[in-house]
Amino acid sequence: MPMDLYFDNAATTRMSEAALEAYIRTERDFFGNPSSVHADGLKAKKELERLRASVASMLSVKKECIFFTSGATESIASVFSSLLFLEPGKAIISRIEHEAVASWLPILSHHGWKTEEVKAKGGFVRCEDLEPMLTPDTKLVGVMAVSNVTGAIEDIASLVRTVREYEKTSRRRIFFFSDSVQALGKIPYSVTDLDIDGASFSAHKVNGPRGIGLLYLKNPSSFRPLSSAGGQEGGKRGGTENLPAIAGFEAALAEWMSDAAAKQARIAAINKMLRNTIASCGLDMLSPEASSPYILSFASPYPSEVFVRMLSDKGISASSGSACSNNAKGESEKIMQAMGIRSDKARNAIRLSFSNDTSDEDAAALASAIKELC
């Protein structure tokens, strides 16, 4: 009988049942709209601003710079296009972001703006890179903070203090962007030490709702977006706040956030053990040491299409890369390309990725249908 094992987490993860009672509960007893003015209005809005405040707090972060989005996606979109406001000036990201980031390239571009990409040799970007690409009217870069394909971690401190101090003799402010949807709660992260400008986050990668997201922004006051619509979430996005998903959100995320730390660590040793279960195959690792614990990517003896399929019918849930481009077929490839790592392990890329809910006794099932299979 097949087995059902799930180590697709990357790209979604089960929304815990401590998220689906505060979804529930919160749509039963806050169903007015937070932006009414009656008791009931009034009620959601004082409960909205509490798990804003929880939010925040988890974040070590003040309430005041967190927006809830419907996702990464939406936070990736609110801070891209707000430079359409500015004059037009140069955008830098790597060679390694998700689509969400990489497809506003064209758009800057069609828009009068200058776009580069910044190489990332082995998966990581490195300040002797980035530093000769800040000009005098660089007005953003953008370097995610874990990549959603290998799990690579980038130096994202080093990155930024390169950007601030190339700002002392250009005398003008870089928004420094960093998707971070695969860094919460999966590292140790945080975006006030790091001195970043703006940052996204979405709940269904730590069994939170789906739809549901944010985006942290350090001063804004200084930031415009395209559209402010309704004027909600402080004029930073506009629409009728999604207030069960984000009760869910903050469920999940104070599930997860509780002992991080041995959390990481019993994923860490999963991650070892499937590594080593790997290489005794003889099969490439092509996720680099300094790497998220909870993604592990490898190039197995087929295309992955194939291997996918074969892991399915074993009743075990993988992925060949990031799941959104699935739906643009070759972008996983073409990162990976952009790593260094060559085409033809690149058309072979397995992802496995893994959840606080990823248990020891299906790591090791796991791994023996990796060795029958291989």
Ligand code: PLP
Contents of the next structure:
Amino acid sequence: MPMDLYFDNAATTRMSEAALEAYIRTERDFFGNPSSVHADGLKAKKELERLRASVASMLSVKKECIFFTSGATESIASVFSSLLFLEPGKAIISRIEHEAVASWLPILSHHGWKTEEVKAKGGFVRCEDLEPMLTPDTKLVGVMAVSNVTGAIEDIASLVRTVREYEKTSRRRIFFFSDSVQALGKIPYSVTDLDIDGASFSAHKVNGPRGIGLLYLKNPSSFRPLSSAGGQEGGKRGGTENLPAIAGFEAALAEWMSDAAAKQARIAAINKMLRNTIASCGLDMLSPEASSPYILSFASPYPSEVFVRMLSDKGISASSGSACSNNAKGESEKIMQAMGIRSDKARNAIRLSFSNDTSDEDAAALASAIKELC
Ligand code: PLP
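Please give the corresponding structure for the form predicted together with the ligand, as opposed to the form predicted on its own shown earlier.
Full assembly next; the chain just shown is listed first.
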């Protein structure tokens, strides 16, 4: 009987029982439209605002600064499409961004924007590479907080500081955006401490439901979305709010964030044990040391699709790359090359990713399977 071991949590996680219960309860008890002015609508609106306040407090941000969306891809689209209202300028993103961000460069170029990608040698964007790219017409800089391919943790604090220093001379404001999907609850992370202007988050990476996410905006009043039809979410995101999914997100996050440091430490121990296993098999690690404990990439002895199948035959789900897009393998190979990983290693890349429901026993079974296969 093959096992049923899931190690593709950077792609998506199982919904927790608490999230499922909150989802069902909210769908049943708060079915009114939060925009309706009758009692059922008002009840739903009150619940929506309660959930927003709770999520905001877990993220240590003001509740006026968060907007529920259908996921990180929409949050990102909202920020990048809002640029189309501005006089064209320059947008700089890193070479290792998720497709949800990178796919905006050709659109911006088409609309007369200059677009540039800052390199990320070894997986990390460096201030000395970003600084000379900043010009008076730069309007946006986008660097993800944690790579979904290798787990590399970017030094967002220093990058923001570099941008803020430059602003003092140019006297022009630059919007610093950080796709923070893989950082939420997985590393110590605070958008306010980092002084970033906008960030995207997604519920389904932290045992919440799919199709719900967040856009954080430091100064929402100066933000003009491409569409605000319906006027929901303070006019920043139109469309009837997905209240049960928001409740599921809140419940998942509450569970995830309680004693988060201890949970992260347990996952870090699993990560370390697997790193040792991989090293003892003579395989190359692709995740740098300064990575999220929740993601571990290594070069297997075979092309990744072969090794993924070998693991799958043993009942183990892992990923060949960043399996959260339909072109995951091509995308992650491109990103690994940008990081300076040799193409033969990138072709054999396996990504293991963990969640707080990953058990020590499952991790031990995975380690034995890797040893056996290698
Ligand atoms: N950004 C990163 C870094 C991701 O890992 C993902 C995962 O799919 C996304 C964006 C897209 O998130 P969502 O599925 O919520 O649109």
